[in-house]
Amino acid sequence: MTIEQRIEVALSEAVARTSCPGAPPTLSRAISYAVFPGGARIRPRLCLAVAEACGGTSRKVSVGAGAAIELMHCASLVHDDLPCFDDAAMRRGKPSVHRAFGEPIAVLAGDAMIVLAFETLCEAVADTPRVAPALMRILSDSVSAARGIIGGQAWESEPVVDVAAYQRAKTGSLFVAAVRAGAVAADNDPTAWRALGEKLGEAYQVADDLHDAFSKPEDVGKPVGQDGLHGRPNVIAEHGVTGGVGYLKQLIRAAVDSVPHCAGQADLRTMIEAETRRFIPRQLAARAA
């Protein structure tokens, strides 16, 4: 199977556990709706790519870790779209979960996917307990109030926003988790991989800011113009359009250069370059040339 197929199988198996006898069926349907069909699955693909670049042989661990991180990401999207935050009508080209199932089920679906992420990781490391503590800590950090997606969401409710902390937590934390988890899954030290995750996370956030301003809803599968509508910090307000595009290019180059020495370093750098080409909106491609 390809990397993409392994990820989808792992996610399908995880979501299937929510529809066991006695479980509330509407909640299970909402979870499946939030996970499938997915987006680019960039975080789990990055996790598996790092594990393979490091020479990892336990695909069960890396696939499970990647799937757990993707479930965290899906949970964050469901919560981000809620009326108390963005009140977004669309996500991935279809009605957002709270529009399709109602707000109470959407809140519970997001919560359930966070728990399901840990269940998925526990299942993946059952035969390799030596990596379990490190992977559990990486996953918990990625969702924590201090450095994870919960803290990132909370910054939007603060009267004064620490922009760097906000972006590191809301967007960067799951990228950091993906590369560190991939290294641990391959029995490598995750410390050297943090810079790659941080640079990719920041680049992805800058790209999201640019898409929010210049892309169409049908291109990105969600509402646009949200940064201006909600008064959120963004790269255009800070650097302007041309400066924002230039900053994105710098981040991408820095991410590629930060890939640590490993057996698959060249292939991983090529993969990252290919992925990040899609970060720049088509409308701004000429400015990025």
Second form
2 protein chains.
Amino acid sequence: MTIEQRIEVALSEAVARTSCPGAPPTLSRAISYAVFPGGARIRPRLCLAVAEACGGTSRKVSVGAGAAIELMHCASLVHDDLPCFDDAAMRRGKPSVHRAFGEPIAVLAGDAMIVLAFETLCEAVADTPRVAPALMRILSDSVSAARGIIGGQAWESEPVVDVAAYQRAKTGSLFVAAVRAGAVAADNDPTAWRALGEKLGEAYQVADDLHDAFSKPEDVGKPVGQDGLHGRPNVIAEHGVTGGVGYLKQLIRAAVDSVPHCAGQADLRTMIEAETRRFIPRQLAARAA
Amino acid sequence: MTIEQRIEVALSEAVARTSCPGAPPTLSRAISYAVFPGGARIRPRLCLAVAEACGGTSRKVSVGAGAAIELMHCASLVHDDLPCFDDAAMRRGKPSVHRAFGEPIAVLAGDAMIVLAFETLCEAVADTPRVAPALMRILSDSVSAARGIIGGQAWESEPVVDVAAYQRAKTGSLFVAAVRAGAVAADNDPTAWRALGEKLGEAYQVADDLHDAFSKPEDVGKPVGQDGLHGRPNVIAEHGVTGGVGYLKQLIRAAVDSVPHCAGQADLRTMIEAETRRFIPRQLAARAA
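Next block, the form predicted in complex with another copy of the chain, ref. the form predicted on its own:
All chains and molecules follow, beginning with the one already shown.
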């Protein structure tokens, strides 16, 4: 099985837990709709790649941790699309969950996916309890009210925004979780890995801002032009287009350079270079050359 | 410290985790508003009472598990009150979270409290990892899409409702979690305790239906007459008023009788009798005599 297939299988197994006899069927269908087909699955792939680079031998933990992080990501998309936030009609090229299933089911699907993420991680660490506390903490930190994606989204309701804290929390925290979880899954100290997660998270956010301004909805599977519409801080407002592209290239370079010393350092750098190449919108590729 | 004080301290410590430097301040205030002042805190008190009855010696685990269950309960109230569900203006005698802080913060507060519940439990079991997997599973089962409170709420979106599954999931599951967690916290097998949780959950639901029909908003701190308004299945529609009160008394008896053999069986029965006496609305006390 390829790494991609392993991740899809883990996500399928997690989602299947929501549809046992006696469970309300629509909620389970909505969760499945929110998880499949996925986007690039970059967070779980990163988690696995770091675990391999650290010499991890069993994939059960890293796949489970990666799937848990991906479920948190999917949950955040469902809730961020709600009418009281972005009121997005489309996501991943199809109607958003609340458009397809109604708002009550969309709220509950997001809630249930947060729970499912914790369940999935617990299941993955059942045979290796020594890594359980650290991984549980990584997962909960990454979504927490204080510094995780939930806190990041909440910054949008503040009259005065701490932009650095906002972006670090909203986009960076799941990337940080992915690389740290990969290290812990391979019995490594995750401390040295944080910088890679932060750089990748920041690069991804800048790329997302550029796509929001320059891509077509059909290319990204969701509405564009949202940053301007909602008055959100974004890289183009701050640095202009050319400056934004240059900044993205710098961040990608910094991410590649920040891969800590480990057995699979060279392979991991190659993987990150290939992944981040896709970050730059096609329309801007010439400027980035 | 009394048991009640220990629970409030544990909840305060949990909520404090959401307000560290760099965290968005409004979200943290909303979470605190949703948790304090509380209702009867019946679920955590039950969890502690079962742990004591089973001869549990350390209270760290039972208090933490009880606080985690209470946080899940508070999260469910915040989300159930949202405009797309009950659109409730009042809760515990003050404006509901979305009325006080706006809908975005209410959605995020509920999300964050689910995460906080898992964090709180992880913290509580840090020194006793042998009970961690069972308690994590009890907590996640109690709120899951399949048979927990999230699934229970989702039944309200189904065209055809499995009423037994709906009520068991929506109200019963946190009571079942409270008694099972109490047993596990005291290193006991939780199997024999499920029946007590189920009976208490059912009794609480019947009591809630009676309050919805007969209490005044100022007595219960939230709107009444909601079951009829939302066409929800309820005990009065099913059994009439006198029948409903009789059924509640039966359930309370069954709950008391279902306390398994344990060192503190007599004390626990006395506690449950005292607690459940409050279930019956004052207006109906004469019929219940």
